[in-house]
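For reference, the chain that follows is the form predicted alone, supplied as structure tokens.
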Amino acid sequence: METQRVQAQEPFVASVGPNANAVPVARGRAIVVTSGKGGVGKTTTTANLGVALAARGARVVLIDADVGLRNLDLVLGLESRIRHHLLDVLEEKVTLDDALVRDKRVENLFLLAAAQNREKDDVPTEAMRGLVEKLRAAYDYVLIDSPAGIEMGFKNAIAAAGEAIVVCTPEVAAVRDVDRVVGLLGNDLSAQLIVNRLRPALVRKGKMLSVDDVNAILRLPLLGVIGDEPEVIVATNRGEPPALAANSPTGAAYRAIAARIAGEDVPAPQAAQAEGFLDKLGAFFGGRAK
């Protein structure tokens, strides 16, 4: 995978309504981060990959497409600086420059927040696609944090993307939901997998699905594995992405995944082999019943 780099362009003003000018030639990569069900770490993944890519020198913009349930600003610690949101831009109430918020630690990382008091159906698909195309002309990476579920918000998020990162926890319900989502992505959207919140000790005891178990169903290229570490919850509550922490194992994993996205030949972390998929399923359900 070859890294695409775009020279910084500031200021960047875009009009995305019916009177917008012709969309410039797209150069950056638009990647949707999705999973199907909520609570698996899509937003945390989006924030940390954005931070890690920007820390490498790429120009990155994050779009919170979860209209009505804004959280990406909290994970980044930018909630106090949000004045405008995605729909303000799409409805031409403000310019894109007015709505974009620059990260306080990595200067080439920007956030476009979601609206908290609107509905996902309020976002016109074509306008969303046009906005992302304009952002691709000025940024190396446009990461779109997809909402949970497979309704209108999901359709808007994937409509504008050229690639997908699918986040899945090692749980049977999560795997089933992701399998459905992968089917909805279609053949035009290349997808890669991140297995999140893996506990190797539980895998070894047969009480959690392994990476191999998960991918026995999904059969996606593995982008990386993130362990289930307490530091992630603490960092998220503080608005401090682990990807910026030099001594964080979780941060190192996100940085390695970012390197793989950028085209570096970095191996994806692998979990220990499990005894077998059917045996593991039985142990997993038994463990949950305790």
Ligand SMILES: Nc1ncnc2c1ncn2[C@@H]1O[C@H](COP(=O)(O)OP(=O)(O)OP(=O)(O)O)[C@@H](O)[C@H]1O
Contents of the next structure:
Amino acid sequence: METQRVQAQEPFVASVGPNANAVPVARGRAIVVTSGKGGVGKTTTTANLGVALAARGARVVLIDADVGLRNLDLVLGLESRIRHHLLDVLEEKVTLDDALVRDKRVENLFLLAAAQNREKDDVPTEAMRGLVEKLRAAYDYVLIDSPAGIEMGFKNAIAAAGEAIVVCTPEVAAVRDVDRVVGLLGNDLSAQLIVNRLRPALVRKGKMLSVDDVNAILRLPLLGVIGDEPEVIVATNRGEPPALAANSPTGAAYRAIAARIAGEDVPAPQAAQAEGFLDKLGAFFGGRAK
Amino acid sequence: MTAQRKARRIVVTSGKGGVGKTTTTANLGAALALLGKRVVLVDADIGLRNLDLVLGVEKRIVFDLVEVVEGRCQLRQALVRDKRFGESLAILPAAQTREKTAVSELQFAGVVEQLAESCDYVLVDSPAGIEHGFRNAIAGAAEALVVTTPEVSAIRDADRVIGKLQERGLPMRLIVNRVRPEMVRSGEMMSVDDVCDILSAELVGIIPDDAEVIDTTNRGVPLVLDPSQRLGAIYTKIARRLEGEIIPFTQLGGGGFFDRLLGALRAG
Ligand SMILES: Nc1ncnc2c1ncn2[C@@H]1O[C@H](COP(=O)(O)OP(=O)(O)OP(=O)(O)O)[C@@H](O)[C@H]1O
Ligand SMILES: Nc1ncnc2c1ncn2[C@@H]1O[C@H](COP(=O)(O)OP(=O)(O)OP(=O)(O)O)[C@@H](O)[C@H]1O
Ligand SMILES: [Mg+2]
Ligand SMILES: [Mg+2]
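Follow the form predicted alone with the form predicted together with the named molecule, if you could.
Okay, now the whole complex, with that chain kicking things off.
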């Protein structure tokens, strides 16, 4: 465990020589997962993408920016291991090493938990930027789980990020909130879209927006589509992200998104195809995609 | 301001996002209106308003809460009546392009106080989180409805919010939303009893997870106006409980996440 952490602290420079992958990166990528709208799946997405990226061999650190209402530790099943948190580090009460919690299933995945008994206004934005800068030197990915809303917590979460993943559910209210947030991200942060909790059967009956409907308004590069699956709720309650589960439609979808983030040429999720795909999977796994 | 205060002033809040605060505010307000109460709904989610969409009145908004506070219009000019309920239901919309800090707690409480003088219920739809927008939402309230789902993360957030409400001395009751009876039976979801025990809170409503809610929300139709009335009846029951009637709950068996949650709450 200790050696792991020491390793993770070593400055990381990806290969940029002739053997480099499709997208050579000199430094880690800082990606904020945000939405404006609450409860659309930001934390679920952060946890699962973190797990899926680390399972591919990348070095990943997840930052819970939801100070006061932390959840990422629960979704990862790490709640009993949290000793220190983000604010302890920013206020230099403990070292980064002391505060990073190593995931119990995947190597190279670390969590920096949020303080539960502090306020979002307590987070010093400049120190947060500095911390993420430092982490980018040692990790391939720094994923930041943004809180709902567009107040200080949101501002701190996006401050240090270089890219954004925007999570939206196929609902009118969510689309309006996400649209507002995309506006606030401005041009500095390139944003990509994940549509979560899609129910293809409802879309066909005209009772739910389609991915195309959502993206006709948001007009963002589509990173992936996740179906509405009870297994996600069960996984949250158990603290076991489905991203590792072999026979899980959600897990497969998250792994495909992770590959896409890593620059692999996974076929773009054409909305229509994605729906048919999810629907078939739903039927195959006992008709869970109601 | 010191005239006899008439209305109950209730904030609908949760900490956790997306658990159904806005859905609850809209449908409970509609149910109370159908019971003959005069109801004003206040959208406290400045910058990310949704209540107007859920009620389908978004096209009729002229002024908003921030303009009222800044003295650019009269309070009554900003109220948007939901004509389906005659004179009984109105909404005070939030501004869409402003920040939550555009309104202070004192100003917010003042608006709620003023509304309370001419109706029976003021329901305030709180934003997610516990920042300025939340503090505004609870500022004018005399009681709270905490909405949660039967999930560990939502319950932990609800616990944090209940602590904040207690600091303010606000009495609260609990609504458990998006319950899936089949998952509770198979032990994959916590029971409502477990949720109430963990939060040591008094229950006022149980709402099942139902795709009908998503559809009616998208179309801007309150569930009490839905012809099937299946879900509408549930909100009517909650409304009657608020009115003091004693109506028994239909309870369901439990899953086994109790210990994990207690551990998590103790840890933080
Ligand atoms: N694809 C899905 N299918 C079914 N349920 C889902 C799915 N994604 C998320 N959920 C459920 O929705 C709830 C909210 O998800 P999550 O906590 O990730 O949202 P969030 O955007 O982080 O919320 P907040 O705004 O409060 O931070 C979770 O309890 C989770 O179980
Ligand atoms: N009982 C239910 N069954 C199925 N879906 C529901 C139910 N209650 C709410 N939803 C869906 O969940 C989504 C979130 O609900 P809602 O917008 O009311 O939450 P909120 O707590 O106000 O969110 P925010 O934190 O962003 O303000 C809605 O789009 C709604 O359709
Ligand atoms: Mg979250
Ligand atoms: Mg809302």
